Amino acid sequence: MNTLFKSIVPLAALATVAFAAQAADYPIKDKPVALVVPFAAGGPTDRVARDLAEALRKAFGGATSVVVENSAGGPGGLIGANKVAKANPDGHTLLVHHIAMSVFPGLVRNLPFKVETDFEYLGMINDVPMTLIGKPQLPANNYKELMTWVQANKGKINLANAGMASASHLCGMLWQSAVGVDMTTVPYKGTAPAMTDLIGGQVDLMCDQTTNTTSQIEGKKVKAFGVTTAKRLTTPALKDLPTLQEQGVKDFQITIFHGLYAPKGTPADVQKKINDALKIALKDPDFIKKQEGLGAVVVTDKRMEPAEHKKFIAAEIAKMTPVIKAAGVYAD
């Protein structure tokens, strides 16, 4: 029992010193720090994740390369949270993800993870509204406009969006809940094919994040009926646009947010340095105007801080477990 007693602390003690080096060293010169995108290139969440590493490799001080690493499939972008959950904690993988991280409780039956438990909350990113756009050949140039339309078509209507669990998914099934009008449901495996065939007029309508949809309502490419937000927007792009609140969807706000997470294990020092470099990242100008010209809003408020963060995604899963339950949603 002494001898083994023996062998034991010492490897205890090696193990204590490696993570403080680790953390000392943390990040690792030479060796990236990837930003998992659990969605195909080009996305919303793709978008804000490439202007964040850019930010973020200048916040470390040019210690390292920060890369985007795309990893899609899986309802809701499981597989790249998936990929992220059982990485080495060693801050070298992260994940940026948005609101699916409160969805996946309640729509996935055998989650092979704990939202809460299985991960390292490192900072909220940004909130990001939604917009209802619509194929450019619709007859409907406004949101009254519109409803005329879905009531003398139902049982018509195709509604498109990025994949199950995705943000447009979300926001189609509670703007159908809403309104009170049933329509298919188009799925796609990612933003960019649902608004390639919006914009071709193979489906009619998708509500989906302002990072991917203002350049496409400045460009008229699509229509666009409303906003998602309690009040309009400031962005030069998408401030004439009414919400839809203002045009008689009573209490409908819905808005997207983007969080930064690391596997759990994650050495605390490692998780400081990150958070830290997060916040520098979040004042940076360059980042801040990107964001802004996307529609999207920069983090400010104290979910910033890790324990913040955590704290606000579990009341947006006491709020959407419900939600997604009645709607009687679910997948494997």
Ligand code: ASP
The other form holds:
Amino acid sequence: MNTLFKSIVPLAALATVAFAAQAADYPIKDKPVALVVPFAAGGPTDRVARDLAEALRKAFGGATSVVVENSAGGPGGLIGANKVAKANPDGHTLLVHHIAMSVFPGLVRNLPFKVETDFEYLGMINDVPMTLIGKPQLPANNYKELMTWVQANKGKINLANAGMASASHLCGMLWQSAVGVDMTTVPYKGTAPAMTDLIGGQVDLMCDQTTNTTSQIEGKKVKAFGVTTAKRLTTPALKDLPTLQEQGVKDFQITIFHGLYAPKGTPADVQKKINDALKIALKDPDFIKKQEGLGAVVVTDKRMEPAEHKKFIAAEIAKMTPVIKAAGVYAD
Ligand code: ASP
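Got the form predicted on its own; any chance of the form predicted together with the ligand too?
First the chain shown before, then all remaining chains and molecules of the complex.
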């Protein structure tokens, strides 16, 4: 054995031992588990992550704190997603993200990570409907009146969103094309700051997840024109809101899924510990109650499974990519 080799062997053994110990000890005491949210604080993805953080903390038996870290920016929250793709794979930096994971490969040129292979899939979280809402100053009080206002104000209407490839962007684009009127989109780093401007009347309309809009609709801070599901919601605050479909927007249906991801290379037993904790968290009655109160539906047991999560995203990518390419849209 040459000297160099002799010195490498014990080092490699040491690294293996250290790594194994790390996996066995997960979560490392006094080291918080960070849930990275790729949008601004106070918005819908942030809401889901904060509720999940609390449920996960309990699921880990209080062994560690679970914190939310907002890392906003880029198309579809690219900056936060990339941060997690490049993070230390020790299970202490995780990503909570939505439908944009299935849009990235078709939309972003020179994507700095591969959605399919640079993440470990830890299970899905929930499905969240969206609502079409407007500034309180609008003269319209229902969808029919909104359409009259839209027709009378063509060329002057603006629609807030969380940037290209965000859920609000997808919903807003689909709605504009369904009604056949072009509107100016106004991008924000998340729909929390967009909501502030909508309430203030600086922008006219927005389509956003119920996890952000429910309390504003309930408090009459914004006007609500319709929900994006096939059937009306049962959530008390939203049960009287008609669907967009029943108001004539043909086949208009969109819900936003959320999932949990870790950087590639996170040890298998750490992934298992996180998935076990996720399953406990998603069955936590407090978590379920909070989600239901916001119109969100916690996923089934099957969709909590990492393999199912991975399969689902692969299928969504295969579905979305040709549509995005055919539309000729892209982001850098
Ligand atoms: N709702 C946002 C979106 O449109 C993101 C957010 O602020 O959570 O994707």
